[in-house]
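This document starts with one chain, in the form predicted alone, laid out as structure tokens.
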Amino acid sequence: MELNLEQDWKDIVHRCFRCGYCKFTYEFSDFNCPSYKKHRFETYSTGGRLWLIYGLISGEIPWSQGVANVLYACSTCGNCTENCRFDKFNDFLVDIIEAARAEAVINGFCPEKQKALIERIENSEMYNPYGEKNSDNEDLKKEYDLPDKAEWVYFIGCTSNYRQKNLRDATLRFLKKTNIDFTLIDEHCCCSPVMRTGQINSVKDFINYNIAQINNAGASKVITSCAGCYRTLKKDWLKFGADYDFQIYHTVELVKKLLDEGKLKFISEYNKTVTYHDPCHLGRHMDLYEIPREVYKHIPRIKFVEMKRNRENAWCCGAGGGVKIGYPEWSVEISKERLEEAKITGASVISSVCPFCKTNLSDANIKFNMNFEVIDLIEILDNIEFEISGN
């Protein structure tokens, strides 16, 4: 069941005394929270919003739009999680800020620009945060020539269908040059979004249906390419009450998984310096390191760097917690840190595995000309040539 700020949290937010590991790591000498780095304010750091939220729950702290300003200027990246001390308490820290997130909705003061997610998703013609016309994916069906019924769903997600595309279909030809059993669904969001930014009424909904449609397609596994949709089809779905029994897999793990078994075998050659970007829904918050490291380290030819603050200190790309939509500028600002900490490895690429990620990253790419080639692993494995045995 979600989780309700005053029943289960009101004992917890207490024990925080702003020691402030949360907001700088002392292994780099810097900021770890982009929130904080901004606006050099305690009550941007985490441990200043827990403070925030005690006064909230205690009544102290009466709600109003710049106490809901201060809890949504947060990318909910979860580094603070990674440096708190507190053990059995850090683990919940964006947990918390979610949860005052959707109390922020109940008193009637989300930020208006993060209201535009979930108008459009509750949307009868759109059921994604973009805006956009919803695709029953009929038409990519067709075109790649898939069942109506397999063992694994490829759960595109709305930033892949509707934002990058290329990387949809990059895994779309990867998924079948692989000649994996898959098909598509017609799949609404997943709801991260508008969990991030408090805003779940219709939740539960969303999540029945999407199952649903697995369920009818006969899938005992759902692939992702997006880290956000992973994060919240394994995790969070289970914390609104889903019941399913098909496996979560991110493209990567399918990757390694295929490599293992020797059953991938890259022939062709990258001649390229890469950089890896951790995406915090893939690293922080579920745990996700090594597999992405030890798929690209196996592309021949490939030099692999890794940025300074990498794994569980990596900086976000700034997109993520209704950030990109709420405060875009500042969104690209974090972006443009991240990829001048890239600069310095001596890479020309800067690769990650998460839409998000690549279109926040692509965006501070373009307006700071910082000059990289930003692009997505799978779609570097859809450019180069590979063998495929015993599948």
Given for the second form:
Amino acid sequence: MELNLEQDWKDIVHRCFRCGYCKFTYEFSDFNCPSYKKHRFETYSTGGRLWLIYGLISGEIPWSQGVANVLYACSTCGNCTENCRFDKFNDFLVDIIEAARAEAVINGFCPEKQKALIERIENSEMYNPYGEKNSDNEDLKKEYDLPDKAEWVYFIGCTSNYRQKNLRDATLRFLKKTNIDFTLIDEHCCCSPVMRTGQINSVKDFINYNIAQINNAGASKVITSCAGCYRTLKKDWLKFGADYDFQIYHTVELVKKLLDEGKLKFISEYNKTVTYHDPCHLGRHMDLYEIPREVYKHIPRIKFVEMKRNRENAWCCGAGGGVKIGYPEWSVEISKERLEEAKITGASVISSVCPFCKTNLSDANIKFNMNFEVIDLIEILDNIEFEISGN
Amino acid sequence: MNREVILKELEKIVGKEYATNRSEDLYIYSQDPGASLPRSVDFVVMPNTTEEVQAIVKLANQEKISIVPMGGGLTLSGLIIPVKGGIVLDMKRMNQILEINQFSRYALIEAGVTTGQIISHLNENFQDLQPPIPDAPPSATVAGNMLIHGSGYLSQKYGGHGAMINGLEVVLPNGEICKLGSCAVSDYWFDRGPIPDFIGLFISAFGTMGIITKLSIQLFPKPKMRDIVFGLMNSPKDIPNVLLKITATGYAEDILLGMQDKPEWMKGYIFIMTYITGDSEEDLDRQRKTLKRIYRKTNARFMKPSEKMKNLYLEKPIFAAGAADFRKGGGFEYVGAFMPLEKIPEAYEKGADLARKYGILPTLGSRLIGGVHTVVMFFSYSFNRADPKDMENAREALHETNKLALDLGGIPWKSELDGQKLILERIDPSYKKLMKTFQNALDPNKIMNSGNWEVN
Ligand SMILES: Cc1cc2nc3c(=O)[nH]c(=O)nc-3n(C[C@H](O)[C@H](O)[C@H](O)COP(=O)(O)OP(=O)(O)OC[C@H]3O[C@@H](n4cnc5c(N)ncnc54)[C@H](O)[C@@H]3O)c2cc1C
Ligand code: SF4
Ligand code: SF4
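For comparison with the form predicted alone, would you give the structure of this protein in the form predicted together with the partner chain?
After this comes the whole thing, all chains and molecules, with the earlier chain placed first.
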């Protein structure tokens, strides 16, 4: 079931009973809403946010910077959607918060820092939220000897292309080794950051542009190494009315497929204790929990350990929903809590499948001297020998 | 002092991030999920230590501002919405589980520990112990529940929750810290103690006598196995007889009764769920047979439920918030009333009539406390929070239900202001006088949740 962004959410938001199941992990062992855990006032619980939204809709309270701040102090991690027990309501909690943010934007209450996202993305020199000059990826195409047209497009995503280049390059090397027929496009932001922060005015143009680029490349499949892009392309683009025929994959799905088909064999060992951080955008938002785990477990001699809060219960890295740009200090505090949880497992490596999670976990790792190796799964694969056959 | 100066003082006590008078916070704390109308709040403060609570109380005394202690805020009857403005003291940062004593079976906890937290702590670390908690959502606090004399799945067997308090640490309205119970004399918080028992003064007082910062609650052994024996009765008239017979066996851990007009097949019936516990299947089987025999002899039919239904009710605590979602309107409140067993049949009949009169689908239930010594009767009304008329209708129904409960010889529990007034109208005048004496002695400035239990 989809929620109509124009009206439906306004008709159901008052169903929230403010009972607070959504503050906790499923078995109540800890808080799971980063926002509530930080601020502790009821206002910052999911229920508090929903009641504020109802207050705005019903006219009981006016828009204000304070109300907007509460709406934006949420990493859209989706923990609440897992733990609210009200069926056919729980699925929409984050959608409702995002829809309310769009109203905040319309009413002129988008916080200043988050506005930078749209300003940079809409800047015709940039088209990315990092304020970097747009890369048309032609140099990369040359470097990796990629064709103009191919079956697959690797949608790099802004974070990998401008901040986590090693992750991007590891993905490119991996894809090359698999011998799949792939190329790159002159991509513009997938729009995840602006969708999450309610700045949705030009989203459709960006979607149409990217789809046209993918179609021009003749691709029937799109692969991305970013959990955020994956969710956005696969879910949000459709929500915004996109019409496309290609299929969307996360790199981890390709790795798993090759392993299952016996086409990929790991040769060298990875003698480390590794714990996996579920990216919200891949786990709770897309229900993809086991595939990454199965890939890790295939790596010879890896010691794979789970954190206490994992899968549906995973604690967020704190980067999403505009929190990294809007509340940078708090954002790394959230990651710090994740690293502390990882410490208890005895792992020396914390790994994920998302460049944005990697960025935030790394920032916290450095800031709080946590001494982890923070590395993406695709980077681990880049470090070990493997054999590809039959592709 | 003006408001901004008071806020600064509060910030000095608890830290800037835990004191607020921002309008968005005041809006949220000016209402609860029940049917009460919002009332205004001046500050919300979240203390972290007893000393911070003490400093806040002293400030409130000096400034003559009301303080309303709040746990989960889930009582539904507006008890945590200030009547005369002032400070809402959200206690949930004080959430340390200080001690689990496995010998004397008690937990010493801070007042902000939630029911979710205690159940998860015991499940993880003390698998043979279980806490007395209500079927309320997990963000309800243990203290909030004990202090309103709540009840739960262990109440039929072990009694009401207010009676399970072994000891309290209280910040009195004058700012003094006082320990009550065995802890006043000994290092162990194991009993109320053979000393004058003042703990009762703080139960069902709705924060008017002081602020509880720590409490010791009794814990109980966890049975290996649990099952439910379901039954259906044709008429509420049979209830007393069935309950007397079941409780005489000593088998029941919990007994819940219910009546609702939906789904259709339930209309007109009273269903009964008797929870039994044991160490083995044989043990349970023996109890099942006895109970089935009792059902048969008392006009109650044994009913085999679907596995799904059974598992739903076997979950501890039961997901009662599902009832709140009945109308999908986000609003729910019930009159809980402590009733004598002999009046229960009438309570069902008249309660259902009353609900119908207000156009509300009858949803009634009850739970036994301490055998048949008390039956808590629930007259539930869910409503659409987005429809002011529907809320008003629910308020009127609740008010009339309070009157009904009193007319039947019962007493509304955790009652909202109007219900408190009804009780005070009927209460023995000397009781009222004694209450006033305590209130004046402890809280001469009337700062403690003032407006509640107001005796003129
Ligand atoms: C779906 C649902 C099911 C429920 N089922 C049950 C049930 O099975 N059994 C039951 O007993 N109740 C039940 N309740 C009622 C209620 O939610 C619970 O009793 C709950 O535990 C109350 O705790 P609280 O923390 O929410 O209290 P609050 O509402 O926060 O406070 C209750 C009262 O205690 C006072 N108070 C709170 N903390 C302190 C303190 N530290 N010092 C002094 N005074 C204080 C408050 O001022 C208020 O007057 C249910 C409620 C709901 C919504
Ligand atoms: S979002 Fe769901 S779980 Fe959270 S308070 Fe609202 S109804 Fe309860
Ligand atoms: S999405 Fe995450 S941060 Fe936002 S309200 Fe839900 S649990 Fe809290």
